[in-house]
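For reference, the chain that follows is the form predicted alone, supplied as structure tokens.
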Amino acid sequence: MTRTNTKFDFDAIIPRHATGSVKWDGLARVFGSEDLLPLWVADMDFPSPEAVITKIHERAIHPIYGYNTQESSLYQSIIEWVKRRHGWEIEKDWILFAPGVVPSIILSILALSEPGDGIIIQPPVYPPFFASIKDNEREVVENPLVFKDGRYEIDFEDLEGKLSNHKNKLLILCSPHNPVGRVWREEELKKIYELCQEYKVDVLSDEIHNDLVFDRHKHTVFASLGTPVCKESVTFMAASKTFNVAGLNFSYIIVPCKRRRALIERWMQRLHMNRNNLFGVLATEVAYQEGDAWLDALLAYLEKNADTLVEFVRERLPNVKVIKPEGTYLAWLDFRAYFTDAKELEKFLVHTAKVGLNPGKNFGSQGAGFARINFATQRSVLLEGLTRIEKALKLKTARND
């Protein structure tokens, strides 16, 4: 499908300073400097769809913001969205609501494993995966991705070895993958499914970026594999990344297996996590009901940004390596031709280039020498950030000559 952007203006710059934005107002706390262009934390610099903004305005006018119910229309909007956008038919009873994907992953770890159990992840990968495991007295078991023929692949031989160890109870799958931008092919997911079935390892599938997939690629929901579904899986989704409403703290968990669902619900009750953000609920429902055209336009803009980034790096930063992501709005920049020390790279980006990127080392030891850039911003802002890096690298090269 070829997407066009004729209705929505993603080039308009909307100031975010002094709005309580972690991305913009948290620079001094995170990087030690406010004088940076922020291209880091995974939210977008674009306004949410007009339908979402209008719905929140309408509800905000009412002066009472008490506990809210979960209406059947919310469930239906999720069911219809997942079927329409991903071809997966789910049932209302499978859906649990939560304040975010990371808390949902932690709930599932607590419910489906025991202290001391091994949990497999595939670094370089989203940093909270590590903390979710370690902070809950489980063991991180790494199945590192391998770089082969110009892209990252799963090391299935190593994965099978890790799955065959009876101490390892869960695999956390990042699909699409953050930060390397892979959209796993159906045959890759089927191989994971078959191995996990063989060794009786449950899969926790973080699919928060599932809607953000570019042309010529297709997201396959892991749980849609099997007959009729993979009951040994838990799927995490949200409208937060897709429609830029992460600050409204609302997500959902899809658990086809009644027993596993009951175990997760029990932990929700223990932790009193059975209340959800009023505005997050409203935003999700209306976005799923009315957001298709906006999302298609967004995807066209994001893919053009990805192409712009890749072209800039190849033409003007020839010793920096990048692979065009297949999905997400995140790209993985390889600075190892310039830096062998992760701290030196971080210092260079902050103090010389004056850009805020996510340090690669936070994604696991495999990320040393890398940085993650968020290109979900106005194209002019993206080009400004890349130009800052270009000038800083030229300065570094001149000093070394």
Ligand SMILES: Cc1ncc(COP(=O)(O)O)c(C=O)c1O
Second form
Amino acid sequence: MTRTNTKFDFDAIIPRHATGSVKWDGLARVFGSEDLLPLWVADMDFPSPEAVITKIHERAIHPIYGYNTQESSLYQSIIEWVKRRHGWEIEKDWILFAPGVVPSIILSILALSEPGDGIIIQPPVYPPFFASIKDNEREVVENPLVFKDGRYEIDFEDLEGKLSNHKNKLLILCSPHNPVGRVWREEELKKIYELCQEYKVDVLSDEIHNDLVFDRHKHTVFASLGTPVCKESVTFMAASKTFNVAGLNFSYIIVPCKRRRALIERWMQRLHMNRNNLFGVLATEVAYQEGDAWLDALLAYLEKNADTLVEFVRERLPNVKVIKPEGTYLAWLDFRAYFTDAKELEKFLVHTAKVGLNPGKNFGSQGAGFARINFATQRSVLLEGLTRIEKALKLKTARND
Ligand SMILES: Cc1ncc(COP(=O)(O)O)c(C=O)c1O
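Please show me the structure of the same protein in the form predicted together with the ligand, now that we have looked at it in the form predicted alone.
Expanding to the full complex; the earlier chain stays at the top.
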């Protein structure tokens, strides 16, 4: 597929300071310094598609922002998007709405497991997975990814061991995977599916990055592997990453099994979580109806950024390692040749390089010596960030000589 990028300008810089942005205005709070180039938290420095902006403007003009409904057109836009972009046919009844993927994962943990149960995750992985389990009195069970033949892979032998322990009730899948950027192949997901069926472990499949997959790779919806659907799974999706509307707090959960859906809905009612952000609903619907061309152009731009990043690291940061991500707009940088101590790496990035990257250790102990970079920004900004790291590493090497 060739993607063209003529109609959309992802190179234009739109200042985000003083917009209440976590990424830009939260630097001092998170890193202890404001004077940083922010390449961290997972949102993009690009404007949403024009259709989304227009829709929000139009609705915002009406001065009353009371409780809102979810119209059948919203369901329809989701059903059609999931079919069109991912080849998965879902039914309206399977869809539940929520204020975000993390709260939905927590709801599902509460609904489908008991305190003390083990929940398997595959670190290094998105930090809230750990907290969602621990904060709800469940136990984190790690099935760490292994680095093999130049990419991260699943350790299936270890996974089978963990799945076969009857104390472990759920597996949280991160698909595509944050932070290592893997888009799991159908064969890999099938293996997980078969093992989970064998040991009767339900899968919570976080597919928030499902639309952000580069050419040559294909996202497979985990639940679509069942015949006709995997009833032992819960799928989490949203327009939030894809169309850069994370601040509008809206996502959806797809639960094909009636019994599991009822359990999740009961927890939603208990927590009064069955209300949704008016603007999030509108943005999702219109983005799914009209956003295909924008998304294709975005993917082309992001993939070029991924190539630029990998080339820069290979040529100018030779002792730092990176693998080109297959999806997401996040890359996992290995600084272990320079730093054995995670704290030293953090200090170096903030105080010497003056860039805000997510510390790798937050993604599990396997992440010590790594940092996650968000490359969903203008290419010039990305290059500025990488050049800062290059200069800082030169300074460090010169000091050590
Ligand atoms: C894998 C993954 N899940 C969930 C989220 C956040 O979802 P939400 O903001 O809808 O809670 C992120 C954000 O970076 C993510 O990377």
